[in-house]
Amino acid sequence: MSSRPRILSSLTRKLKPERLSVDTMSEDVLLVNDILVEGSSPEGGVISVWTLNRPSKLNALNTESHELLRDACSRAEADDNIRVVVIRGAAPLPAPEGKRPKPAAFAAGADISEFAGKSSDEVLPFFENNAWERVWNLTKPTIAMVDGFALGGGAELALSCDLRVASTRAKFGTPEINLGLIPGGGGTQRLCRLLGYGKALEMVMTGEMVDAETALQNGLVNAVATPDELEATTMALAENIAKKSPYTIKVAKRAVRAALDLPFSEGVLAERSEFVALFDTEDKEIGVSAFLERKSANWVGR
């Protein structure tokens, strides 16, 4: 086995003592913890870890989940110290004696009980102001840490993140077709852009699940780790990004996102514009000087 996961575990242990709890979030549905990143610049950079906390429901997303995720997005956008957001699901609760334990889940879809008896007019306002788009539109980098099931709305939440790290027992699926529905949180569009038309349509029309290795091969996830190594792998990736210039990271995300919306020739022009504009920033001078002097860059974020 490679020594890489052991190195990553060491990094994560170093970060954990700096964990700060945020009391403004409901501990019933969403837990928010900020982890201080040593060596970030400007100083005070944190990785904000959001835990979907409905383990008895396999962390299924309900109305309150969406409301708190939207609130967390507003906070993250407004807080310059938040450099990266990691979204995860709570671990299963211990099983009662004689009962089978529940499986691990990132989020096993939407809370279907909220769909019963609803008309299109009743559900439209919710889908017009949902958490999937708020996460997608964050200017900060986002990483989904997926352990276990990511189905339906849970898969769409993972797809709304920029990067996805999965455990070997992760399973992705869009089973809405079995309810007489289709994905409604951007899943059809984001799957198509990640997997291509054929693979995306296969997932949507069959409703069948994709395992972690297949997801990695198809480009649905960026990395796969064992369940024991998942947190270390994810946090090492988040820490790497969090130590870059926060301003340049924002520009990089904006430039790559342009490829989803613009024709190729227009995207190249947009990239050129972003690149040239960075020559007027302090962080460009800091980065170039640090490279030439063979030392670490101390970013100022502008």
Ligand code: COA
The other form holds:
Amino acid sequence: MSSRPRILSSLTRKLKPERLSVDTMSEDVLLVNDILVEGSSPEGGVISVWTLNRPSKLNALNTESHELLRDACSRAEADDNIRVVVIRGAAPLPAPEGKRPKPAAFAAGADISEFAGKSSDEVLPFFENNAWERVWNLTKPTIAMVDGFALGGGAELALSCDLRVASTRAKFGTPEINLGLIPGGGGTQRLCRLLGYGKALEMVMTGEMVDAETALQNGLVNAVATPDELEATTMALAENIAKKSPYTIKVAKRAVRAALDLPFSEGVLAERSEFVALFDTEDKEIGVSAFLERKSANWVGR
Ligand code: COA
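Having seen the form predicted alone, I'd like the form predicted in complex with this ligand now, please.
Up next: the whole complex, starting with the chain shown before.
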């Protein structure tokens, strides 16, 4: 086991236009930047931005990417200041002379070079302890900011997030079928929930890519922006959520998530029970009083 810190680059900056510049010389496969949200309450709220950083391989997710994503999830869950997680891919590096530039990518899949020659026994431990489920199981809100390709395991990582904001040049797909495989990071199930059975099966069986406009129409993404505006659009969404009560946001996520697992009538009861319990929180009293007094709410997070 290496002795270097598992979170390889963590710094806190204020939310400013140049806020997400990334150290393009870094060889760390996951960069973590915590961006302070001004005016958040309780104070100190940050948006934690995780950058998949293997641009020469279109940010394909290798074993180390999974390890670092899992570590970042543990940290995000433990750190009360982290209100929202944004995951994105590093931008392509400038092309060497005479070579064509690499395309933009969120992540072009699991790293296919790690699949060759592996048996089911060899891959099982990795797939049982993967980052897709860790991201999915975070109790805090997560947003995938997708510029370029989100394919295979990359699409599944975006699907493991709660919300997706895509650039106009984003392309989503599950091309595993062309490798003699199927999605293995929860993609079949999450696509089905998001798009419905027919569209999910079409993507999985054809391996064809879906462009941003189609993704917006069929509910695969929440918003589309030009590549230039992608960051601002995503961060505005993240900031909006980061300024709500962090306690109530967790309850909201849990209540909506319950719809995926519970029969409808049980889900309605689960929601009612969450709603009623919120009447014992300080933040409900703070939110209601702030509305009545025409002030902004200063949440305490409980
Ligand atoms: N795993 C490992 N390496 C990958 C990768 C992946 N999933 N996707 C892309 N790469 C690497 C390529 O091997 C290439 O590396 P090299 O420059 O060292 O040869 C580099 O990323 C750039 O990719 P390239 O294929 O040259 O770019 P392109 O513009 O011609 O095509 C794609 C882009 C996305 C269409 C193509 O890379 C692709 O089909 N990737 C695989 C997608 C996939 O099947 N994902 C599911 C995996 S489970």
